[in-house]
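As structure tokens, one chain now follows by itself in the form predicted alone.
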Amino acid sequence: MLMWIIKRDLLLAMRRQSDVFTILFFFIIVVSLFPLSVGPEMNMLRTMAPGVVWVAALLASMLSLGRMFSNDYVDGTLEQMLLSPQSLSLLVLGKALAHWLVTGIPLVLMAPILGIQYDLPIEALFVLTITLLLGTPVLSLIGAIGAALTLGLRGGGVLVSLLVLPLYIPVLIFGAGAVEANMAGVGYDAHLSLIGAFLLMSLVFAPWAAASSLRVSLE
């Protein structure tokens, strides 16, 4: 069932490729505008690069949170999922993983290329990629909770942002901090360990919380 949900959502995403490219273009544009506005001062660009890339990835990931459950809610598929004998938490996990594959993976692949604009060294680009690879699934899993809580509400997109942004802040801090620590010559293992801990906690608790929120929203 988990694989079926992932394959189904990936197939639907490929049929709506404009949504996928919108997220990717938003990420590229935001990251690319900062070097143009700041100027060619390399020291400043290297200092601000981790924060800029992570904030852009966070905002890009949030663009599609409102559509995680809304399409299934409109056509009645979500109600059928609730009535199925399968665990709703497992179904939510599948949708969150599909969301990460569609939105998170392209951001992870593009981040090292865009980091070249900021004159980041190779090792810093590698650390940036690892932090995004660990952190973007957390964004999708936490975002699933916000999307479930605001399902069917008018202005749900704004409410999702208000709900999930405070929970995103620790991932943002430690993700950008790992790259900064690497560039400063300090060990960054602790930052990666904390992001990994956030990922494990999200995998355990976020599907259950999102499933409970979906039941409340559909009642």
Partner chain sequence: MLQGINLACVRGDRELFKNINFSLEAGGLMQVHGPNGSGKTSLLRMLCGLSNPAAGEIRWCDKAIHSLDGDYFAVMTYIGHLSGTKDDLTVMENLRISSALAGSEISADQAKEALEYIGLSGREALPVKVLSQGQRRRVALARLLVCKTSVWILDEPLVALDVAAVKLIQGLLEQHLLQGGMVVMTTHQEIDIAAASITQLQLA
The other form holds:
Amino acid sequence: MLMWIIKRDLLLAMRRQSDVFTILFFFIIVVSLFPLSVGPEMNMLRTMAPGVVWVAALLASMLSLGRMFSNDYVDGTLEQMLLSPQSLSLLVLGKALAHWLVTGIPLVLMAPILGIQYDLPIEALFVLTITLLLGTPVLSLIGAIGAALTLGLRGGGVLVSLLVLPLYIPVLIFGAGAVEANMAGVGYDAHLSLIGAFLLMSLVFAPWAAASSLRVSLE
Amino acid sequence: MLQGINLACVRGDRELFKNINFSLEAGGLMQVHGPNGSGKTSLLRMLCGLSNPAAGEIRWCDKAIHSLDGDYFAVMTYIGHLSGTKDDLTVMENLRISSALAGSEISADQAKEALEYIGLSGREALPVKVLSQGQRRRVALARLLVCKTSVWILDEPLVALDVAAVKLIQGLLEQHLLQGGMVVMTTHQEIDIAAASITQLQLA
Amino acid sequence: MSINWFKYSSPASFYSLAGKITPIFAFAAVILLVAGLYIGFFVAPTDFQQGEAYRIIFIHVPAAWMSMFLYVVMAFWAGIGLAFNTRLSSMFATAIAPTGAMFTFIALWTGALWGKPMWGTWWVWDARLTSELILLFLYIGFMSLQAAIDDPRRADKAGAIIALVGVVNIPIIYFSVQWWNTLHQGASVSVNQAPSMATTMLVGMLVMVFASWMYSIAVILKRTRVIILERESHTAWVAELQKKGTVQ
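Could you output the structure for the form predicted together with its partner chain, given that the previous block was the form predicted alone?
Up next: the whole complex, starting with the chain shown before.
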């Protein structure tokens, strides 16, 4: 069941590859705008890098949330999912995982390259990638709640950012914080464990909350 | 047995209907009639558990359906206005994936057979977006051939279908009713379906 | 004397009850506010470290407390409405949100006013101020979501879910911001080192907290009454009220 929904969403993403690339290029453009706006001074860029990459990842992940449920809502496949004898939470989990595979993973893979533009040391690049790897699934999971609540509403895209971005703050703090800690020569284990804890918590609660939201939105 | 007890529906400030009572036995067909906006679709969405009635209760085997959740969904198939098919997936993928998500996985052969029966042979590998309205409807209805549920709730299943397809669906429904299934449907078309018991429900 | 409290869980009877008790709370709010401000601005001694500027805490602290407390109360009623499908509790939650957001805004505004003479800048990324700002975002999210949904029943439920998600997240956010703040020390001055308070200051503050309470209750009851009228406009009892001309 979980496999079927993931397979389905990946298949759909494959047939619409341009969507995946749009998000990825959005991420690249946002990160590249910062040196243009604050100047190419390398020391400053190096301190900014973790925050910039993380904020850009937040925005990119959020922008793609609209599509998580809305296409399925429009063509009626979502209401069929609600009528499935299997647990809706599991289905939502599958959709969030598929969303992460399609939008999160490309960001994780692209991040080290963007980090090089900011002259991050090798080890910091590694930490940045690890935090994104652990943190982006949290974004997809929490985002699923926002996407489910704003389903079919006018101005849903902007609204979802209001709902979801404040909830992203802890991940942002610890994600960017880990890289900063590493660059400052301090340990970053605590940061990673906390992001890991957020991931576990959102794995447990977010699908359930998003499933209830879907039932509310489709009633 | 599917029962509706004192059902009421409110949309915004307006009460669409109230005090709707019915009971549907195995092999029974219920046709829901009424002008546009009388709440036919709302009633059907309540019956399949997508929305809750403003008052009253729907029971399956004497238990409220909202307390049954998955157990009810396992015996019920709903085909609504929306086709429930993905434009970017092929006919075959659509049928197999929607069946799997509805709880009954089917093999490629089973799917091929069903599609052949519903008149889509040779089109299995086409994406749904290139099909006509009638053909899309057939893809949606093909699910009825492969599902093993007993309650079918069909909202205007005959829309956009040609004469041959209507005949086909009619035969399919009669066979389902003969085997002890139940059908709740709305349609604006005149259609005679033979059934052990037929209920006509008129919404104002 | 036995009162059937359940009677008041129906919007119609709650409407008349709220109409009767709102003026009492409003009156209490005015009295307490005048008393509290008088104590705060005229009776309480001048702080030897902070001068007269500290007096803003008589508004700032109650507002900050109320802003946090009201969010929890709002989430509580929204949750009750979601769990037991009681319309009145959901209306209550909807009525609380604007008041909560207002207190959050006042807390931020007065915080900035206090920060200018104290820290030499309007805004400091202090952990409390930052958390308060995020709280304002949460309030705004709740209100925008409810405003975007036309169907009131869906608005109630969707709002409840986001309020509950918010309540679960508030401790996490608060903790994260604290951690973030300790890591980036230097820019901010901790507010924790407030000097011990004179008794009159404490009294003034407590009176102001009660005033905020009374004000909140009065405003929330009044707003709930308006929401009830709006939602129940098609019912017989509202039509009757209108005929009598008693809808205020």
